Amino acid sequence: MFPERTAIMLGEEPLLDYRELGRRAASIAASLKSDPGLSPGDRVALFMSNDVAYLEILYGIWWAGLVAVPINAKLHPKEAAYILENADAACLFCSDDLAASIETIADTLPALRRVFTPGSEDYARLQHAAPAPLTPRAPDDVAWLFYTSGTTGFPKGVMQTHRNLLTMTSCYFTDVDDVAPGDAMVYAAPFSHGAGMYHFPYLLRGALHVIPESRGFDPEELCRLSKSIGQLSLFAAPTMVRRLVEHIETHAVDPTGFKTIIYGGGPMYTEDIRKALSVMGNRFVQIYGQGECPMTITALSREHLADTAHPRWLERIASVGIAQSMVEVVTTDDRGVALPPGEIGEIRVRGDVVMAGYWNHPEASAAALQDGWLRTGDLGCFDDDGFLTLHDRSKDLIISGGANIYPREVEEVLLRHPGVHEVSVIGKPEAEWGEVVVAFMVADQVTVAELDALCLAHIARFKRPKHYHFIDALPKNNYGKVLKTALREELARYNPQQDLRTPEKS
């Protein structure tokens, strides 16, 4: 409709207008048909850092009628393998500054039939062959394969489907924001995750689409961003929006540039919110989902968190709002049954954005999707007036800078040193990034430098305990299980500033 408007900024330079974006995606669409001979249906992978090759890539994808499975950038080579190997992913895209590390996996991975670098003459060759005329899917055909972990430490493979993605991307419009000509999506969280789901909305409305220079997230640039371009929106976990308020205000920078800050993906305490509207104004929604109900489940709204004279203000800013338009939210006991306000229950969800299940993993989809609801794991309760706030994480996830990191993976990475008897992790609360990782472990002769370069070897860094903390047993119920709660009592008992690692032998 607007083929000659900026589509994609790689910072302040305007790169590619919609007409350019449009014949590039066709034209990678007819490339993947041809060689490597793909069919709808098929999974194309894409493990990048955020580059100004992703949206066309996505839309190549989907124009061809297959499936993205994008993978966090962040993670350990030996995890991207797996994802692509569950997902039979028969293409790879990979930046290339992630290209030398797939070379060690892409002999393992008997599927994978090519692997494109954007920037490379075979890349290059993607871009320019004659375009394909664009490929029908239906409603109900999985769109995204999102990759999220699961209780048991291995990932799942998320079925997005069309229909997920465009009733998520209406609730944007009802419930989060409008976005009108002219304005701006700045990606500075990774395209993998929430962030790259929130250019559907700009893409409708032929808006723009900018990459900072740094690839991420850095306060100065997007200040500079939000002078230049203007009308500048983001998706940021809340430890991105604490370092984004404390810049404005240490360099006294004019907000006014900033439309939208929406954030979510981990708690948000409810000072820091504060500091943030004095600071910035009335410029943040929040929101709360999960990948099996994409950034759907509840929004708290700008006109909400700027109520200052609401009698229950401070209660309604430490929530996560009320259910968004499309969906029906409600908090039940443990054999299903609805709660009333006021009690604490299991959160669960019904709409059209649930996902349609777990990538080949039939015992995960049941267990999840249960009558027609999503059932969540986390635990939460209503108001009278329908704001919900959370409670607990029934499934012990640990979020540290709005990145989900389950507890088992990192155990198992550690009982893998012979020194190792039991290991159990929990989050510790913590300002700068939400919650980070401490392992309580039963161990001999093991070092802190040793367990490092363990978590390096097979997790992303990110998941690596930020303390250790050895002690002769861990705390049991008479079933054996470990009870978390006793660690998270015993760890409240330390001084905040100790560093629980030993100096060197345990």
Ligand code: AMP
Second form
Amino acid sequence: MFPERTAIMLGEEPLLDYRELGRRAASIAASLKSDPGLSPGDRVALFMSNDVAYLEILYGIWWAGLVAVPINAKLHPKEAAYILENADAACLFCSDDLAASIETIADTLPALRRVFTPGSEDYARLQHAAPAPLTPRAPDDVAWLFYTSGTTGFPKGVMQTHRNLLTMTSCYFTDVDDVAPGDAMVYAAPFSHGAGMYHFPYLLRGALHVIPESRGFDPEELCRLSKSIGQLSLFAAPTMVRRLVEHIETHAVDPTGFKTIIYGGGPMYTEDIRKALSVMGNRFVQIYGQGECPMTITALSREHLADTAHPRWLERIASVGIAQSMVEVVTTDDRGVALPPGEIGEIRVRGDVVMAGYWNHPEASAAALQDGWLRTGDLGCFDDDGFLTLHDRSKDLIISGGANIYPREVEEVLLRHPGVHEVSVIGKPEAEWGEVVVAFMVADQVTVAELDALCLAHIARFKRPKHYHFIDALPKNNYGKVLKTALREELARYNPQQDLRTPEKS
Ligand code: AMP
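Same protein, different form: I have the form predicted on its own, so give me the form predicted together with this ligand.
Every component of the complex follows; first up is the chain already shown.
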């Protein structure tokens, strides 16, 4: 509708208009169909840091009726290889800096027919092929395989359908924010996760997509972009919000170039959101969602966050808001019976935004989807006005800087060391990151350096424990199950100065 409008900017520099973005998507689609010879439904992975080519590749994939598999660029190549194999990816787009690590494993992936690196000659040929017509898709066809780490430590591919993503996008307009021409979305968090999902409403409105030159989160850069581009919005994990607000306060930055900061993905402390509102004004919206129900369970609106005169304002800003318009949200007891307000239960969600299931994993799908409802694994409680407060996360998920870390995957790596007998990993609450990873170990003849090296060889850097505590035995119940609650209590009591057996790693 608006081919002349700028679509993509690198920092302050306009790079592509919508005509060119559409043309490139159609050319990439044509190439994917002809040279690797892909057919609708085939999986195409992206193992890329945020890049100006990200959106043209995503839309090229969808234009050809294929399924996108975005992989977090911070994952270890072995973790990426697991996802590529699990998804049976036929083609991979890989950033320059990650290409070398992938070359070594590409041979072990028989389904992988081609690897393209944006910026290469091969890639330029893709971009300039004669455009293909759009391949029609049905609403229940899978659009995005979103890999999320399960409690088993192995990531599962959430099948997000076109219907799911369309519903999520509609809810953005009804429950999160409106988008006007000239509005800009800046991608300071990875495209492969929540931040990348919010390109849909911006594309639908013909608005601007800004890739920061740093390719990541840099408060100073964001402030500069807000000043020069204006009407700038972003999705940010609570840790990022905190750092941005601190920067703005310390450097007395004028926040008016920011339009909306959507936060979520992990708990936001009340004090932090209060400070954010007082420093930056009424520019925040919270969302609560999960890969299985992308970005769309509840939202805490700008209006509710601003309603400081409300007698329950403090409780409200500590909540995750009310159910988004196109989903039903309930809390239930163990048998799935809905609970009244005031009682804590498991949060279940029903509606067009709920995933079709996990890719090639019927047991996990059956456990997560019951009687038409998604079991989120989160615990929460509604108040009389419909505001939902999260009480705990089941599954012992650790959320550090907005990234999910499942203890089991870290535990499995640490157990590879011959000197490690038992290990249990938990999250320690911490102001900067929300939580940091802490490992309790029963071990002998082990050094912290060896454990660090082991982690660096097998899992993403951000999953490596920040502290190791060496103890004589792990607390367990009668069934031999480790009592993580007891470890958390011990951690809360623990004083590193007094206990020489438990040296904290710097
Ligand atoms: P993911 O599937 O990686 O998006 O992780 C989803 C999980 O993050 C949810 O099941 C929640 O436990 C947590 N989460 C998401 N949004 C929020 C929020 N606004 N507040 C607290 N926790 C959240």
